[in-house]
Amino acid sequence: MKARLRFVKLGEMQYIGHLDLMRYFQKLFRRSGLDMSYSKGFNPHQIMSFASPLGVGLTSIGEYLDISLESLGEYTVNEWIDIINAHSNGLVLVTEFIIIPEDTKPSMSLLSAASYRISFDDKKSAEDVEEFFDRSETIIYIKETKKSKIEIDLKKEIPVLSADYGVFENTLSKICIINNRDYEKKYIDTENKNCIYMLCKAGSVLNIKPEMLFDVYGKTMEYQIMRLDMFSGENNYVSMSVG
C-alpha cells in the first residue's frame, strides 16, 4: 500500500537538514505505530521518499512524502493524521494523507514546478524585485558545474511572479489545478505587502530556486523563503495535493 503525505515544516525546524528530517520521520512513524513497509537485507529501513529536499533555512507548508505501508490497521487516514501529529513537535505537521495507486510514480519524478512566498523587511523591497522582473526581457543566471557553465534565463523559467497575492492566485489558477485554494491562507498573511510570490520550474533536470533571482538582482537584502506547494505536469500544472 502506498500513501502520499503533505506536511508543513515551520519555525526552528527550518534549520534541520534533509537527512535529519528523514530520520525524524522514521522515529515519528515508529512512535505513532504506523505499520510501515521496510526494505529487505541486512539493514532494513522504512520505505519513503521526498518530492524535493528543502534547503536549510527555508520553511514550507507544501512538502510531500511518499511512503509504503503494510496496512492502515484500525484507523482511517484522517485519524492517522491526528495520531502522527500528536507525536510530533508542533513544527512538522502532516496536513494531508492520501492512499495512492501502487503504480503511481514517485513524487520526485513527477515534480515540475514549485510555488514560493518571499518575505522582505519592507514593501519597497518587494516592489523593487517585482519591477526588476517585469522590466527585464531576459534574466540570465550562470549555473556553474564541475565541467561547465550553464546559462539559464530565469524570465522563462519563472512563469509567474507578483507582489500581490490576489494577482498571483488569479494568474496561477489559469495554469494550475489546485483542489483546496484556501489551504495557504491558513498559514500565511495574504494581506502582507512585504512579500512576493513566484512559481518556479523544478525537477531533477532543471530546478529553479528563488535565490537565483536575487543573485542576478544583485542588491543586498534580507529575505525569508517559504515553499507553498509543488506541482506536476508541463504547461498545465497540477498540485500534488490533488493526488
Second form
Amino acid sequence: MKARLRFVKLGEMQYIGHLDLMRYFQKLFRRSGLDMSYSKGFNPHQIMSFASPLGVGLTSIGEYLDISLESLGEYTVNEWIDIINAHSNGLVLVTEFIIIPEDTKPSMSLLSAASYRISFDDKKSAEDVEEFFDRSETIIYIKETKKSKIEIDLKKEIPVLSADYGVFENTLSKICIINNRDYEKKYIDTENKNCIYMLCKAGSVLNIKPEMLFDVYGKTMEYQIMRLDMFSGENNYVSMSVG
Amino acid sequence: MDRKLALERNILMSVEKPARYIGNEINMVKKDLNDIDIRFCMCFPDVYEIGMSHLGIQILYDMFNKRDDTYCERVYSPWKDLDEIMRRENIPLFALESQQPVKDFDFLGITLQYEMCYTNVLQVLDLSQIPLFADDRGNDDPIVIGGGPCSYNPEPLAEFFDIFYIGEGETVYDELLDLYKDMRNKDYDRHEFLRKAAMIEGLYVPSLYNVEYDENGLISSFEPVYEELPHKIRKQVATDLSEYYPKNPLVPYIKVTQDRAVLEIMRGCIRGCRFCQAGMIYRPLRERDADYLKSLAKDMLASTGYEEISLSSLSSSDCSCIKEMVYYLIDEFSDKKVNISLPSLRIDAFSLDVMSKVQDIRKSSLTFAPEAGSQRMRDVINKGLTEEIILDGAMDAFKSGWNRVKLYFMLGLPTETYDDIEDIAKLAESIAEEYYTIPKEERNGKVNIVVSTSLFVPKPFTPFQWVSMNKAEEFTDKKGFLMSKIKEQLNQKSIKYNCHDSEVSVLEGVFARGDRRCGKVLYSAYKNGCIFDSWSEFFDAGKWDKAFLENDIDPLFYTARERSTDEILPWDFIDIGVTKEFLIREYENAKKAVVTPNCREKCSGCGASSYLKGGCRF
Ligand code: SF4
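Pass me the form predicted together with its partner chain as well; I've looked at the form predicted on its own already.
Below is the entire complex, every chain and molecule, led by the chain shown above.
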C-alpha cells in the first residue's frame, strides 16, 4: 500500500542535506516499527520518494514524502503519526499520513509550485525586494548548465510575491485551492514585517528557487528561507495536503 | 529548538558538512546542567565522521552518563575550513551536546588511536583555548586526560597531558571522578589533585616523573618525584564485560565511516602475531556471553534503526560463540532487512557459507592477511597462515563463485630479504593460477587480485619493540622492487598493487617509540602548520623535516636504531601484564623463525593471566 506523508523540517535540521534526510527517515521508520516495503536484491532499501529535495540551509513546514508499506499493522494512520514522532528528534515531525490509491502518481511528478517565506534581518530588506519585484517588467535569471544557458523570466515564474502575509494569502487563494493555513498559523509569525512570501513554479523541468531572485537582485544580504507548502495542478494550484 | 548553536548560521552555511557541528543526534544524552557536578568532554582528535565511528567513545559515553552527577559530552576536530574561521574569529571550541566551550569543562578526555593524530590533539587544545602545555594550566582549566592504544607509550605527549589513563576505561574512572568531586568542593588545587590521582592504579601523571638521559641520549633513569608514587603503572583490564555497553548508541545524521551498529564480541586475541601491538596490550582474551550479545543486538537495532550490524573483535574466527552469533543474527534479522557485516573472519567452510548468505558474491571480495610472502617470514612474525591454507581457501571460494581477492602484506619486517618480498608477487600469482585451473565454463569471468602493502612500524610492547625500522628510502626501494616483480608474473594483468606512503609511516615510527624529547618536534610541527597528518591531502613532510631540524632531533635515532634488550625504553614504566621476559623470548623465537602456539593450543606463560582470577581458561 502507498502513503503520502507531510512533514516539517525545523531549526537546526536545516543543516541536514537531502540524502542524509532520506537516511534519517529510513532509520526513523525502522525505530518506529513501521512495516515498510523494500526493494529486491542484495541491498534492499525502503521504497520512498520525496516531492522535492530541500536544500541545505532551508527549513520547511510543508514537505511531502511518498512511501510504500506492507501494512499498517495494529495502528491507525493517526496513531502512526504519534509513534513516528515519538521516535524522531522533535525537529522533523510528520504532520499528515494519508493512504493513497496504488495508481496515484508520485508527488514528485505532480509538483507544479511551491510557496516560501523569506525572512531578513530587517523590514527594509523585505520592502526593497518587494519593490524591486513589483517595479521590474522582466527579471531575467540566467541558468547555466554544462551544455547551455537558458534565460528565465522570474516575473512569469513567480506568480505571487508580497511582503504582507495578508496580501499574499489573498492573492494565493484566487489561484489556489488551499485548505491548510493551519501550518502557517502554527509555525510562523505572520505579523513579522521582515519577511516576504512568494509562490514559485516548480517541477522537474524547471524548478524555480527563491535564491534565483536574490541572484538577479544582486545586493548581498542575509536571509533564511522556509518552504511553506507544495502544490500540484496547472492554473488552479492544489495544495498537496489535499491528497 | 531553544538550544542555541555555538556557531552562527552564516558560519555553518559556509563550511563543508555543517552537521558535524550541531550535535543533537538520535540518542544524544541530554542533561540539565544545574544537576551536574562534573562535566566531562570526550574527544576523538580527528574529523567527526571518523570519531563518531569509534566504539570506545560510545562505551565511555554510556558509562559516564550513567552517573547522575556527571554529564559526558563530545568534541571532534573541526575540519580545516572551520578551523580557520575559529582561529580568525576567536571562537572557542565547543562540545556538541551543550554547544558550550570545552574550556569550561572539568575534564577533557582525548582518545589516542593513532600517532598521526597528535597534531590534532594540539589543535583541539589550542582551539579550546586551553594552554597547550600542562605546566601552564591553572585551577580553572580542564584536566586533560589521554587514553587509548597510543597511551601505552605516552611519552611524546607527556608535556601536553595532565593524566594518562593506561588501559580499559571501565575500571577506575569512577574513582578518579569521586576524588575530583571531593576535592573540588574544598580548597581545590590542581597540583594536589594530580598528586592524589597519581595514586590511583592505572593513572600516570607525567609531570610527577623525571626522566634523565646519558651521554648517548639513552634513558638513564625514570623516577617519580614523590616517594609515595608507584614506579610502575599497571594497565587496567575490565574483567566483567557485561557492565557497560551502549544499548542506544548515537546515530549520526551524516554518513560516517562506521555507519552501523557495532557489537564487540570479545577483547584480546589468542594469536600472538609478533608485530601486533593490539594482540599484546589487550591480553588476556575475554569473551562476551552469547545471550548478552544477542540481547544487545536486539536493543541496539531497535534504538538506532540501523540497517546493518557488525561483529567486532581482533580475530572473530577465534571467538567461541562466533557461529552461534552469526547464525542467530541471520535467522533473527535477515527478514527484517538487516545487513550483517563480518570483518576479520578467516576464510574457511563456515565463513564461506555465511558470506554466501549475507553478501553478493559477485560484488564482494575474499580477504587474506598473510602479512608476509614467504613461509619463513610468516614464521618470523608468528602468523600461522600457510600457503596451502590460502590456496585451498581461495579455491573453495572460487568454486562458489568468488573472483575477487584482497591480500594484505607488510614490507620492512625484521630479517626481511628481497626473496621474501618476491614471494609476495609469487603468492599472488599462485592464487591467480589456481583460479584458472577451473574450467572456463565454470568460472565467473576474470580473477581480480589486489595486493596491498603497509609498511612495518615497530610498536611498544611487542616482541619487535627493539628492532630497527626501515628508512623511507628502503621502503621506496622495496615497493619499487615488488612492483617490478608483480609485473614479471604471468597473470600480472589480474594483479593490482597498492601501497602506503613511506614518509607517514616513518613519522609514525618516531612517535610510536619516541620519548619525551619528541614532544618538542610535535610542537614545532604544529606551529609550522601541520594538522590532519593522517590525511594525505594535508600531510606535509617538509614541515615535519623542518620541525626535526629546528629541535636538532634525528628521527633515525627513534626509527632505524636497533635497541638492546637491556636499554630502558620510554614505556618500561607501564606494566601490561605481559612480561618483558616473554617479549624477549618471543623476539629470540622470531630471529630463529620459531612459531609459538596460540593461547588455545598451549599457554606460553606471557603473564597476562594475572588479570584473571583462576588464570586464562579456554
Ligand atoms: S597467560 Fe597464556 S593463555 Fe593467557 S594470554 Fe598469556 S599466553 Fe595466552
